[in-house]
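Have a look below at one chain only, the form predicted alone, in structure tokens format.
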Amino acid sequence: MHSPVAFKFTNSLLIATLFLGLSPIGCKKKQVPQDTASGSAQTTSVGPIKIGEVGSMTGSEATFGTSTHNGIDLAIRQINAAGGVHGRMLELISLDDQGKPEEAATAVTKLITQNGVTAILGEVASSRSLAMAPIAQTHKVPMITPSSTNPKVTEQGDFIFRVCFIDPFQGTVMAKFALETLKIKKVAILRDIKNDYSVGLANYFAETFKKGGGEIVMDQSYGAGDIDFKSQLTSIRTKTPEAIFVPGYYTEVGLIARQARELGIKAPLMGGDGWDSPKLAEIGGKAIEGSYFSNHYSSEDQSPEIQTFIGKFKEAYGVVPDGLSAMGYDAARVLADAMTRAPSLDPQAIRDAIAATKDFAGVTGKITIDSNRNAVKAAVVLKVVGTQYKYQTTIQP
């Protein structure tokens, strides 16, 4: 079992501890100023305020744990540079769970219990985020994910929280889409039996399109980690279906869509934000291009916010944000709002102040929480055209 990748950052310049098979590479920890700031929250209290993230660093959804890394790692050096918070200084700790719930589950566990974080940021995946979202409750520290969106994630307890779309609203909008823009009525499934995020936002859009008057003519299944879905896919065909949703992760997209179109099926594919990667157009190659998914935001929008995030971005990683770095960034700065909006550092000060978020000016969209801690927002669809994901349309909650 390789041991987690962890990364601190202290003030706005980036320490990282690679531990890489067995073997750490250790490194110095810079000193951070005291907060000696009268009024600010625990003035007794010196010394960084430590953050805790988990993500996928590694294993076959990798750049989704370092697009949301990335985000949170910009939005923590611009706090730390415009002064942090109270006075101090934000430290992220962040650990590899490789992709495996169970390891998201034990390096949530070593944040509180061994880091003494104060809060939590991940996980991207529903499936990993369910295994963290107890372990929090239970040590009653406040975790955001940024985008996981399966509604059971939030359920877990009143510490838990997201700033991202839940998935019968994403799934609303995928139908909406098919129905009204794409004008079509024949529709199959193909999910991810393994991934609860898959499962529930199959489940979703075949509600709402059944409602509208689609008509579901196949619903097929596979499992993470699976490369041959020829024997599903061709009984798709069969069907002849004038779309098929795949609301699954981009590594196995990318395959199905070749595999499609070596069947002969040309019917686009429709899928969720777990597309979201610049890895699918390079799995899918041509066969891919022509599709439709749900996502959190597009890099096109024109608004000063985004075009501002996206420079400062570039800047720091050489590349454009996706969505999951987008819901990074706003994670971690709709923590470090509501700490400095609580009287406290005190867990409980600072779940209330997530709590009554409202109107948060994120990068993705005004954020606003609502009673079962999930983000009221916007939804955008874009279109894989080459390797570009061009924007369609927005829609509103």
Second form
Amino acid sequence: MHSPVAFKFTNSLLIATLFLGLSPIGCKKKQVPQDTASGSAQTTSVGPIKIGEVGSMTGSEATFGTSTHNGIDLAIRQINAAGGVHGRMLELISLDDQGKPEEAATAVTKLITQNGVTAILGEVASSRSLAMAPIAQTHKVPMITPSSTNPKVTEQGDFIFRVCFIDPFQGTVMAKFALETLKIKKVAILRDIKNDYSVGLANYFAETFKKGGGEIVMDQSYGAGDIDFKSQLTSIRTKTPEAIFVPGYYTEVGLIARQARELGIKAPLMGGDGWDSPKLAEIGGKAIEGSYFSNHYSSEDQSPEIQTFIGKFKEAYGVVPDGLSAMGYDAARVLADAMTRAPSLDPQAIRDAIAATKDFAGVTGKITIDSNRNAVKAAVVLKVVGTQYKYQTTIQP
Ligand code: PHE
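Show the form predicted in complex with phenylalanine (PHE), please, the one above being the form predicted alone.
Let's see the whole complex now, leading with the same chain.
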């Protein structure tokens, strides 16, 4: 394992190589001949197996990309140290999409047609996975998103998978938590209309919340990249909601929390996995404390598998892994497990093996891929306390 400093260096080197258009670096590589074939998935039987990764390594969702990358990187290092897959090393080629769907589409095209990757890992954000999936599907290259939760992502085709739950479930989790645990009945929604995930999750939440006897007293929206939310929050304030459901990403959510408090709104905020970033508490400060969000994993879970993972991760990167890192780690291991079970590295064989994944012991829970290529898994609810995200409860599907 390398030191955090060494990793930072590797990471900036990675990003630098991308900007300079040089050949991307992978994980510990063996000096073996490179496959230079272009235009199709890698089918050569020598050399490393190339895995493509697309993530937001920079931009306002940079922690999504870098946290996921570290999880994937750790998994691949461990797999390679244990002998690789079919006796070959895995080589990770990571591209930064800067948090933009168009860049994600370009990156996946490049990975497939120029790098000849065997499979794709990514993206985190549903809007970007939705831009990538039709391309992976057309080229018949298996793609696993670690953490995109919008149902439409895996509907793009039979080569598209995810190792996380989907938003109809996540919306239900937070609606039930509001009704049954917080015992509240009046909630306002503030959704990001530029974000497929946010729009979907807001709808799923509202549906279950209303069915359970709750009322959505106001439904407002913003667009990713906005910095002033005062007019929406002023309207919301007139309805005195008991909580505000803000299913967005951490940068805007942190700012929304601050502006809500400035306007004298004391109600807690609630949200989904898009809050999961160390930056949320940094941006939101005191304003975000006491708020709740659903997530894929809690680092407080004492199970030996999770604590071993956390220990190894800290050794490598110097921080406790967030949910994104855990999901990245699981996605890479599910892929490697499927490749190992597949009779060959033919894309169809890998696809079939991913589809057959059953009871895989992930750090984010047991992973079984269902007939819609989704994983059915429990969610946790976390509460922001200081700069920590404290475990509240686990909700089973
Ligand atoms: N689920 C979010 C989406 O689909 C992405 C996300 C997952 C963000 C996990 C943070 C943590 O857009």
